[in-house]
Structures are given as structure tokens and as C-alpha cells.
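Below you'll find only one chain, the form predicted on its own, shown as C-alpha cells.
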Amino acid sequence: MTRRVFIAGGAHTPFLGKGSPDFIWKRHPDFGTRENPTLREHLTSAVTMAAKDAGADPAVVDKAYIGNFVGELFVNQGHLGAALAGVHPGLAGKPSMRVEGACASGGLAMVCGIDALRAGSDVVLVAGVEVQTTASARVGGDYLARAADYARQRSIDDFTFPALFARRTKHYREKFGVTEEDIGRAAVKAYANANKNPLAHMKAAKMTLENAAAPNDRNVNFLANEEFSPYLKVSDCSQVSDGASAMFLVSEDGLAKLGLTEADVTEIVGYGHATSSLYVDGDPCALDTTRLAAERAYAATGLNAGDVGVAEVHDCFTLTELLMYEALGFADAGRGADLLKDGAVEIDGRLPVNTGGGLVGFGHPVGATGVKQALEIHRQMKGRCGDYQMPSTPGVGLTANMGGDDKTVVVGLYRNLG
């Protein structure tokens, strides 16, 4: 990089949705007396808390970026750059824009922030937000299917993306002999980590290996597609969540403006960004776009998979986490499940992954996820994760944020400076 870039601080709102004790729905005791936060309220809360965490007056922001996928559909709201400019008086008039790349929208917002700092800005606000609980699961599934090749792939199932990843699971299990129990361990880890995270969507939900290893009355195969339905259960899916994350990125001059030292911050040492065709399906047993983004990130930084001490990877479905291990160089093809079996990716393992619960446990407000991932690496490096804090201090971290069926990917690499 031509200029150094640092995460100065940030914040998440609680990630909310069905299954969370804090989410208001028809069976909640507060139903009818109070409502869930709106997109504006989530975004305002995240930015306000992030500014406090970073010690930054929003008036010093040079540029701002927000990741969001389908605000127009779930909450009838587009033009979210202007929404971000409206959450604090200090942001009025600042250059602000929305970035969209399906589930990688937050990661792309971070890329824009990094590039702005490299080009001469000193303080950049990066945020992500999504509210998805306003529609039924079936209608929401149709909205989210816009991240696929809608004309070609929508008809695979009412729940397009679960079916696309069930197809991957079928091919992967048949090719490598991996069992449903092997993959289920990813859900068990995700829920266990989320149970230690007060902001997690599934903080109060339990998941045993017995429940995750096979379909049952409480964990059903729900797809209508008869070929792929046996390969995906409810526990294999990320959560339909509302929430927001925000962080302040700064240059070395920005550090001085905020009165911070390198010991206070985390350096973003580089990233890889790759995009593949929406109209062509890749190898169902590999995430080739993720692999390319990772190769670019490693090449840009001089780091490699063996240097990584903590990671946040895109587990939109349980199999995706295993495929991420393999695409990022943490495991050989077909051997991702070994990292779960031997405990390597547990919070106290040699390579903790998704310590706060990932998309399956922490939740997946789509536009916020890429921002959340980067901020979670920063929080682990600074010892601020409470009950889910790693026992050792990581020196190098990695994030992998994926949009669509491995179509848009941002891989970031981070270094702890003190």
C-alpha cells in the first residue's frame, strides 16, 4: 500500500431476528407495545457508538461509505449514502455513497474506504446495515435471490440460495466422502461461540452435535427441491438478521487527528478483491473466486495462510465454512472438516475462526457482515471480546466476505500493532 491504513475503532448493534430473545414478534411478551429498530435506528446507533469507541468527532470524516444489499425491497429505502449522511450532524455535506455487492457489500465498502485513504483522505467512516425481518421467509428468499442469476437460477427452489448451497453440499459429500455430522460440527461451533456473545442473534439458542448431525423434528430439511433437500437443514443456514456495524478507518495523519497511537489500532495491511461471472457456475466443490481473492491478498502483503492467527470467514451455510478453509489455504481440498474435528478452529485452538459465532450464530444482516468481520478482528486483537476472547493475542488476522454464490469476494489481512 502507498499509505498505511488503520482501524481506529467501531461498533455493532445487536444482531436481531427470529430466535433472538430481544426480537419482537408475535410470540414475544412485548409484541404490540414496542417495535424492532428501523434501518435508520440501527445505522444511527452503530455510527454513534463507533464514533465514541474511536474517539472521533464525525465532523472530521473526509468520506463515508455504506454497504447495503436490498434496502429498496425489505424497507422501501434506497439512496443510503444520504441516509448515512443524515445520522449525525457532523456528517452533513460529507461525500457519502452506498456500495452494493450482495453479501459482500460491507467488504466492498471497506475496500472503498481503504482506497480513499490511500488516495489522500485521513479519516473515513465505513458502515453496513440491513433490515430483513420485514418480509416472510418465502418473500425474503425471493428478494435475496437477486444475488443469483435471477432469470436462470430463481426456479431451483423457493429458497434459491439455500438450494444452491445444498447443491454444493451434495457434490462435496459425494466427492470427498464427508458426512452430515462432519459438516454439522460447524453449526455446533457457531452456536457455542454465539452463546458467549451478547450481541449475537443466536446468543440464547443451543445446538448439539446430535441435533446438527441429522434432520429431526426440530431441525428439518425444508427445501422443496427433492434432489437437494436432503443436503440442507435449518441449522446449516445463516440467520436472517437486522443490524448494523460501523468503523472508522484512518491514515497515519488521521491517527494524529484522533490522538491515537499505533498501539491503539489495527493495521489493514492489504486486501484481495475478485469477481467472477454471474452467468457461469464454477466448481461446486471449491470457492475459486475466494481462492483468487486470497491469493491477491497474500501477494499484496507478503503474508500466507500459515501466518494467520484468527479469521472471520463467510459461513452463509455450514458447508461454506469448510470450503472457505480450503480456498484460503487453511486446509487441503476435501479436508476442511478436519479443522473442526481436531478443534483447531475453536476459540482456544491454533486458528480460531468466527469467534463471535459467524453468520450462522452471530447473524447475517447482509450489508453489515463485511464490516462486522473486520471489526471483530480488531476487537480480538485488542482483547475486547469479553467471554469469547481468545486466550492468546493474535498477530495477524484475516477476513473473507463473499457475495452471491462465490461471485464477489473481498479478503482482508490485518496486523496487530500492540
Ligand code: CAA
Contents of the next structure:
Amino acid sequence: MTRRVFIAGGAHTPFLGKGSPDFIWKRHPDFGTRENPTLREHLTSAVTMAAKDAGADPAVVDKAYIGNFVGELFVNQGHLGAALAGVHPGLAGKPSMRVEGACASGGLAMVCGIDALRAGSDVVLVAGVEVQTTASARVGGDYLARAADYARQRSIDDFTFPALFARRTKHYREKFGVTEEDIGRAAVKAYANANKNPLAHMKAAKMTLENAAAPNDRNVNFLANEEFSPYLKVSDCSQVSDGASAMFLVSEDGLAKLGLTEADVTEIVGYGHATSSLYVDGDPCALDTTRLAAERAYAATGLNAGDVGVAEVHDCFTLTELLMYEALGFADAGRGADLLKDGAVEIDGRLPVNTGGGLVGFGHPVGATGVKQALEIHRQMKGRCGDYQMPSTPGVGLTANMGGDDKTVVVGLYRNLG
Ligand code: CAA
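Taking the form predicted on its own as the starting point, write out the structure of the form predicted in complex with acetoacetyl-coenzyme A.
Every component of the complex follows; first up is the chain already shown.
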């Protein structure tokens, strides 16, 4: 029989970067006197706050996993399993490892943690971290392009990933007749939710539908690729963020060790994990790997799309959120925008999605995102979301974390136990 797995608690650091009033850069009043937190500082704060939230002494941890994509490039730091073991004295000597799957690195760290608990561990620490603001967006675009097939796809544009998703947007709009305004609603929702979230990168930035619906002086088509440039503006993109998330996962015996009851925790009912070839691209109008991961998650748990009451989906670009709705079974092909138009995915809608702002609003410190998504579901289920708390407590939640252009995907399903 499979052992049950629960989220005992966790924490995020504030997600920081250009556009956040707390990010130190040349126009910030503290520029020159104070610096942005380092990767080590982000990780230390997330783990320390997570231990407090879960009521867990890190010394009880059996195993630890950390998601990170390219620490070697942004901050000259690899070997992050040892970094995690170094952020709290109780973690010294613990078995700890770094897991990498591009922007799904955090989701893969979750998978490792869940599998470890199912195999007999009782308390597992799962963390994710990325610091990306050390480089310009253009240089960072080159680093992030390592998540694509670099030899084949790097030359599409300096901003490789934005261009890959502009390509999808072009095909999708042509096939389904969806407008820029239809897709822009995803950005408006992301920023509006982030404006209620004190940890969000874009907590102070406003986004109107007028601004999101067409390019303008403040919201430009920034790609150099002439074919794809008209299909992507700055407002369609996730943020280049620094930040960390950490979470304590436990078995039933682990619950007892921490003195928690089922009412305190969220059950991770199951997950689906799918990976497709880096070297071949699928249908630009669908996320087929995400669909496969979702089918596996639904089959593993006996749940289906209609059961889901809250979701965190990988909106690396605005169109990706629509494609996610369709791959996860929330909407038919070509109809994802309907959920935004009729308000279903708003915080007070029937299926709230990305309540804290998602990757566009909350931010996207790549390796942290998959861990952040799971913790957000737990926080909604336990009424911890403050101004962005849903009006009714969800019973079932879903996360979908994607690496690369729909290449590595982890879909998780969660149940609120009380
Ligand atoms: N007028 C004219 N041009 C402008 C402009 C304006 N007002 N604003 C921007 N530009 C142009 C300029 O050409 C500029 O480049 P240079 O300054 O180098 O010439 C370019 O746009 C970028 O501008 P900035 O550097 O000022 O942009 P920024 O720092 O505000 O960042 C962004 C904006 C480029 C959209 C950035 O947020 C970004 O790259 N976001 C996407 C991040 C990303 O791709 N993450 C990965 C997602 S994919 C995923 O999740 C899966 C995976 O595995 C990777």
C-alpha cells in the first residue's frame, strides 16, 4: 500500500526583481548602501521560515532536495545540495541533493520528496531557489535558453523562450481566432492578484486591459525576430525574479513526530510526471506533455478536472496559461480564453487559478516555482493567503509545473483534510 504524504508547512521569501519597489537597483534610494539578498540568504530565510511554519526542527529531516536550474551561470554556484545542508545547523550531514529540470526543477524536487516519503522517510525538506537579477534580461535570456535545444533553437532570438512562446501564440491565434485582448486578460488577472500579495514581485505594478491588449510605448514588442515579434509584449512575460520557497513534507509517522494532525496539513494525493524529447517539437497549439502528466496524475488519484477547486499553473507567458487550462482539462482546445473572460479563474470564480499572481505577477525564480506552486495550494487550503484568500476553502487543488517548451512536466493533486 502506498504511504500517504502531507505538506506540513513552508514559506516563500519575497520574490524580487526589476519592477518591485523592494529591489535594489540604480534608482532605489538604498542603492550603494544595501544589496539584494544572495542565493544563500534567500535559501536560509525560506528554510528558517518554513521550519517555523511547520513546527519542525530541521534536525528531524531524513532527506532534503533542492530545485535549481542554472546557479552556475547566474551566481557561479553549483553543488546546491551542499548549500541546502549549510543553511541550518540541524541539516548538517543530512542526505541532500540538487535536482534540475529547467523551470520544472522545483516540481522535480517535489517528486523526489514524495517518492522518498513513499519509500520510508518520515520528514523531507523540499526547497527551490534561483537568483537571476545578476545578469541583464538579454544575457539571462541566453542562460535560460539552456532549457531549450540550444544548438537548434538558440538563434531564434536573443530572448529564446519569449520567442518560442511568441511562435506558439502566432499559431494559436491563427488557428483559433483568439485576439490579443483575449490573451491579455491573463496578464490583467496576474497583476491584479499580485497586487494583493505582499510577497509578489509585481505587488506594486498595475496592469489595465487597455495596456495588455495592444503594444504601446510602455509595453513594447521587444523581440528582434520579425515573424514572432508582433505576438509578444513585455506584459505577456513572466518575471526575471530572485527568490526561494521551502516546504516540509511528512508521512503519517512524520505528522506524529511534528505533533500535527490531519486538520493542520494538506495531503498530496498523487502526481503525474512526463518528459518529452528535447530534440523534437510537438503541436504549437497544445501542451501535449502537460496533458500526459495530467492524465497520469488524474489516473493515479481517481480525481478529474471537474474536482479541482484551485490551481497553480505554469504561466511562463500569458498564452501558456490558456494552453495549460486546455491541457489540464479545464477548457476545450481553443477555448481557454473563455475562462478568463467569464471570470471563472478569478479569486472569487468557480476555479481560481494562480491566486497569488502566478509567474507573471508573483514572479518566476525558476528553480523555486514548482515548490512555490504546491505551497500556494496549501496556503489557500489553510486560509493563509491574506488579501488574496479565496472566499470558500477549496477541497481539491492542482499544480502544473513545466520545464522548457513543454518538455518536463509535473502535475500534482492535493486534498484539504480539514
Ligand atoms: N522601448 C523600446 N524597447 C524596449 C523598451 C521600451 N520601452 N523596453 C524594453 N525594450 C526592449 C529593448 O530592446 C531591451 O533590450 P536591451 O535593453 O538589451 O536593448 C529589451 O526590450 C528588454 O528590455 P529590458 O532588458 O529593459 O527588459 P526587462 O529587464 O524589463 O525585462 C523581459 C523584460 C525581457 C520581458 C523579461 O522580464 C524577460 O525576459 N521575461 C521572460 C523570462 C523568461 O523567459 N523566463 C523563462 C520562462 S520559460 C519557462 O518557464 C520554461 C523553462 O524551462 C525556461
